[in-house]
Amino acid sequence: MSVQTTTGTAAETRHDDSGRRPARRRGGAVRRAPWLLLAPFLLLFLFTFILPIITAIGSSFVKVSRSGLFGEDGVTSRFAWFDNYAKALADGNFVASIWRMFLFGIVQVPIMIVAATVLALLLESASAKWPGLFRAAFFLPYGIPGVIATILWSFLYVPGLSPIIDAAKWMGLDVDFLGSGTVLWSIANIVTWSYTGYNMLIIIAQLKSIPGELYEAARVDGASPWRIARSIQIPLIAPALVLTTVFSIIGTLQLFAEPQVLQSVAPAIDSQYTPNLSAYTTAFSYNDYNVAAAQAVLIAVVAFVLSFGFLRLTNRKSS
């Protein structure tokens, strides 16, 4: 009797162990599944985002010297500490381009965010007709590449082609959209036209998350549409406004396609008109890739400082 009991106990033990092993295997597979699904994205993110940043930072601290007229006697590299950064900051055109974009952002970004907010509020109002049609129409410019958009707008800027300039001359006005004092705002107009609809959709998405009960309670209390927008909608879409503003600040320092395309018709735009254009020129016209890498790092640092400062300012006001 005792032998049978022992045998039965051993069989039950083996049965329990065999049941636990598949459970452990299933648990391990469940834990590995998210990483296997994320692996393609993580690899792509590593090789297209992280490694280029690390490479740029590393190149910004390296100085390459070439011996001979065309470098035929050899190329040597050495650690240059902050020499490339000092050379980049000593370039008056590069520093001027940063200040130029700073002025650009102070004027253009608030105008674009205000325009996107007004459009979003109008399209989400109860009296709006065909909101889907107008949302698509306002968003359509964002789907046009920056190069194509600049070419389209250049037909309205170039004398002899622009009907606006012809109409202004007929009225006795002298309009020059590509002059040294106006070309920056001509670029701002293109950027505003292209990205207002994109920012509008982000704000509309935030508006749609507002509970309908708040609107009903406000209407019962006799609030006007203006009061609803000022007291309910605008405070509740503050996160979307902050997000779009930060994106716009970063995009301002990345401005490249518009001035490069207009450069062929606007003598006031030089090869270092914007920070990105300056880094591009340094790398591919002057063949100084290490200084260009330092310029790229400085652009990223300025974008981070401005974005972080704006976030701190908005958080302080909200608290």
Given for the second form:
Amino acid sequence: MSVQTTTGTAAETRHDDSGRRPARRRGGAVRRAPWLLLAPFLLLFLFTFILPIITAIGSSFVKVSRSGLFGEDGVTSRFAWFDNYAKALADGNFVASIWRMFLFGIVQVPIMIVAATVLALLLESASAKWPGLFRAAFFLPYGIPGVIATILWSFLYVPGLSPIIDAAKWMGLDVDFLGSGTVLWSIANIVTWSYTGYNMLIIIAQLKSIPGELYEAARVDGASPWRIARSIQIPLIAPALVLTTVFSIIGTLQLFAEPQVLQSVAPAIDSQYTPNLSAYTTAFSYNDYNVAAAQAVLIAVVAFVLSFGFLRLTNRKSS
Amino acid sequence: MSTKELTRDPAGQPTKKPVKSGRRRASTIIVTGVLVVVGLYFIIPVYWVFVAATKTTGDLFGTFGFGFGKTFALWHNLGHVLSYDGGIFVRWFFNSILYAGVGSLLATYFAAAGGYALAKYKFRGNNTVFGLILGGVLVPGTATALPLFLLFSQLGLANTYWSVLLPSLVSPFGLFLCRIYAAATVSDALMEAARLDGAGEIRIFHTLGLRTMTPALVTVFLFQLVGIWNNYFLPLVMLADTKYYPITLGLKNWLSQVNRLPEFYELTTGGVLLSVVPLGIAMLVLQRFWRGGLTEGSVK
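Can I get the form predicted together with its partner chain as well, since the one above is the form predicted on its own?
Then the entire complex follows, led off by the chain already shown.
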């Protein structure tokens, strides 16, 4: 703070030296510049983020009713308070889909973050050979779109096509990737496959920022690699871990492409398997945009509360 | 400074090596072994699709998945993919390039300008604007897609190139990164010097700001590129006409027909291979740029 104010006054005095008028003109330009620079982003942001959010919230409170047998007597819409929310929350399948995503997240997110951390530490350790090659291999799936990754894995899940199921059969195992009890974890596998390398790279970036002196000091003190990982690396990569966890939580509640694509081979996935699939079905199969809007708002609120709660929790722990 | 250099070079390295080399070799073998196993997990599905794309539909079901089939049908399959339905696959491919390429370029530029403005100027509303945008990072993209469709269909924009392109131009996370990076790297003194030389604020951004922020811009560009390329929900909601489809939507469209027409197995596996290979190469080449900017801003 103090630094900023001193440089500010220094600049002002310099302006005063060079005469009044240019200083004022320049001041105006400096005042206008940030808004000019922000304008394109802000306009698009308002148009594609804020406006839809307001529209969604607005239409989630509206009830549209059609009069006449086939709606031929016109459409009336009225303010309906929380009717759409009540309807969404009374829908057992929608609520079940949210709980399903909780279960999914509680299992999948920690597995993925731990795996990403371990891989990052191994790749950055002195014992790793060809770290660049492995890093590229682990990161590769991130470049494959979720839909295509799911198409890929669905081939590996379907009996008759899957060499994995064939190989398991030779060993006397009968695996079913698409049953009602297992398909959720088959989706978890696709998500883990897609995003572990990406999270690993964020963690590696943070690891690279640890100053070398810290390692030197630890080595001089005779610390083992394990001790260095626990006492230096993990505490210092905590911000990256928080970031990746928050993104994973948001990602979990947004899950859509994987279950939607797997639906065609897995009858266990119904049209309301995840919250997003629910909202999509409500909007486009049942044409009930208002309840769908309420569902979208509920998903956003849950994602917001969860990621915010997690940030608060980790902040409290560190302070 | 001087003590650090003293301990590092003469004393540290040479004495350690002979003592620990046995243990070090053992741990190298273990660590590399783990990395190989994990690497197989990540690579095998891609290997499978390569093998599958070389097979006829009969071989796909009749022969072992990880081995090659009786006939090598790769060229036949790929030709089929490229020519089917008047070359619609090629069109999807170029649609994807249009959405992802143009979208991420412009998104990066807008995010850079915004992030730079928030980092380098003190003005009223600075924190409010930033808070609003940060909130945008946390809002699930899919929550906005449905209302965006309603909005766009009222404006007549749904089912056009614009309906996918416009939302792709906004990257709140990119702006967030640019703001951190600009605050840490763009020098106030240089900006002031440029001002005294008579350069306008916008020109200072283009010459000084953009150049200094290049590492962060590469990261933002790559993020947005992959994000748009991978986006499925938005085009699915927006587009009804297959000629506007990106590649992801097109392949899903083919996959959903395999139950009626088994020839679509060949088309889907061939199409998946064609879309995975260029991306795979791009990933291998680009991944080293990935770390730049992500945390660099927070270091300095």
